[in-house]
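Just one chain is shown here, as structure tokens, and it is the form predicted on its own.
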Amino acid sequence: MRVRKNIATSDEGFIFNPTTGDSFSANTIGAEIINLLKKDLALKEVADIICDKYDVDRSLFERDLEDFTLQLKDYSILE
């Protein structure tokens, strides 16, 4: 999954799609895990870092990442 290359990010987890005009605003992980995506890793890799990082339930956190993913596809975050 790649961050659509228009898509404006803040670490403070800011998201601007400039071609619907639309703005949202994601959680510290939310942020975490676009700023992953940006870096063209792969789900798997994503999962990973989040997993080890703040020791979450890996399969509790693939269900909510797949939700997480979907909706950015909804807006048009994703390609």
Given for the second form:
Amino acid sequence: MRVRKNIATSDEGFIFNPTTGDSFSANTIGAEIINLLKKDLALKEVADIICDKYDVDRSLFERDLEDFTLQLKDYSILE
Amino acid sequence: MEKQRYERPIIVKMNTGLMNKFGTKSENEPVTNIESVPVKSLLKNYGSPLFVISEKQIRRNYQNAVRIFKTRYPKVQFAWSYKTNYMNAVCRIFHQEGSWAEVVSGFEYDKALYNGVSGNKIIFNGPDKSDEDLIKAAKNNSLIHIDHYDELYSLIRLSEEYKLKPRVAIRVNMDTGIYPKWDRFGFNFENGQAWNALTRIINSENLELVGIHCHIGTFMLSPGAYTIAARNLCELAWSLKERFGKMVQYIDLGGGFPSTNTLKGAYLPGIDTVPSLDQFADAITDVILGYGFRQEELPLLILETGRALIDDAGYILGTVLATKRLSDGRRATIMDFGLNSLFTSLWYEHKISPAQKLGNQTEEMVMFGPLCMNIDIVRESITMPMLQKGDQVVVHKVGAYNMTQWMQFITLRPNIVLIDNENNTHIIRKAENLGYIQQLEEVPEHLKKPKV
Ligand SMILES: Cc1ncc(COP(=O)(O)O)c(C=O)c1O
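Return one more block: the form predicted in complex with its partner chain, after the form predicted on its own shown previously.
Whole complex next, starting from this chain.
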């Protein structure tokens, strides 16, 4: 699960896909996750980091993360 | 270190240049109180979902409507349309304010009597009146609005048989330029049927013709349609006067004024597009005042306004049961109320507000009810802050038709609470329970010992 090479992201959650010309906006956690995935972290590691930082039940977050990555694939942000 | 508040990660595609027709900022402002009662405590004390009605708003609406018409026309009488909301407490607020009752069935008629309305202030409309209904209404001096010839002849027969002198009007249907035409109720104006029915009544021994009625449709967006309706009724009244020297006591223009809800498919919110009550009042009163009647023979103007007087006084409060993603990628939120309680979600894009402060991030979603049916959709597309299980919402302007057309399907109907003028809360209809639902059921003897 990798973020496509040419995807541009900003810390504010603005995401641009030059291949398709689509732009997206993510919330803070969404942007954080994309940045972690860009560093090639595994989903488990992403979950470790987020659950450490935010007040969230791990199983709930894993569900949200799965849903989020499905969307990223849908938008061709993940390969 | 304390952990930060979590919010589900989301990403939305930006469509540059396209205005989002739905979620405006203000729509997502949390609504934490109804009048001054906290939504949280309402839900905690009375359960979720919950209907809430504001007495103050009903009285405000009523007094406003009366003022609008009475400042334009000397003789105005409202009659509360029972079918719009016949909770007894609601009806009694209208009656306290001076409203008569408008009913369309024996059941509603009895309800009006129970609510203390005297017989001569009950208008009995509709195509379904049994002989017993007609006899009772005639004995009580109610205003019987005849819908069809079968009813007219029944009433003539009954009045002879029982020596009654019923006070009657006819319902007239007509072409007001509105499509679809409501021509299944009453007697047609254009083809002369209405005139014939009026003549038949005048020539009858026992029936006393007191008025002429029409109800041209509901959620009417055109004041011009009322101009036509008022003119046609005046024309009939004028002809009666000329021909028989008899002036009717009243002209009843029915209901139909819109509330400020947003109709499905409308591009702009109802609050910006719906004509004001003043415009409808102008349309109607200009015609009657300008028709040429002498001051002392001006007919009483009766209005059977329903939804415009109650819609914005009613709310349904509810709770998110779950959120999920649909196979096509859309976000879905499942609420604990659906089409069963909120019948009007078939017509309206109801405004829905979060009941607590949520993050700034919004997302578009489908809002479903809890029923195991595909049609159970509260909003097909709504942009809201990110909702999670347990979050609470306020649906606005649900006072009309929901508490009468609701369905007891799969689950039980919730409490209805009235917030009075002093912000005290009162249950005006208790949440249903299994015993209530089953009290009319009977199990045949041979099925009493199930073999399971
Ligand atoms: C005869 C009659 N009068 C009054 C009303 C109330 O209409 P509204 O709620 O549109 O004002 C109705 C509703 O359909 C009706 O049938």
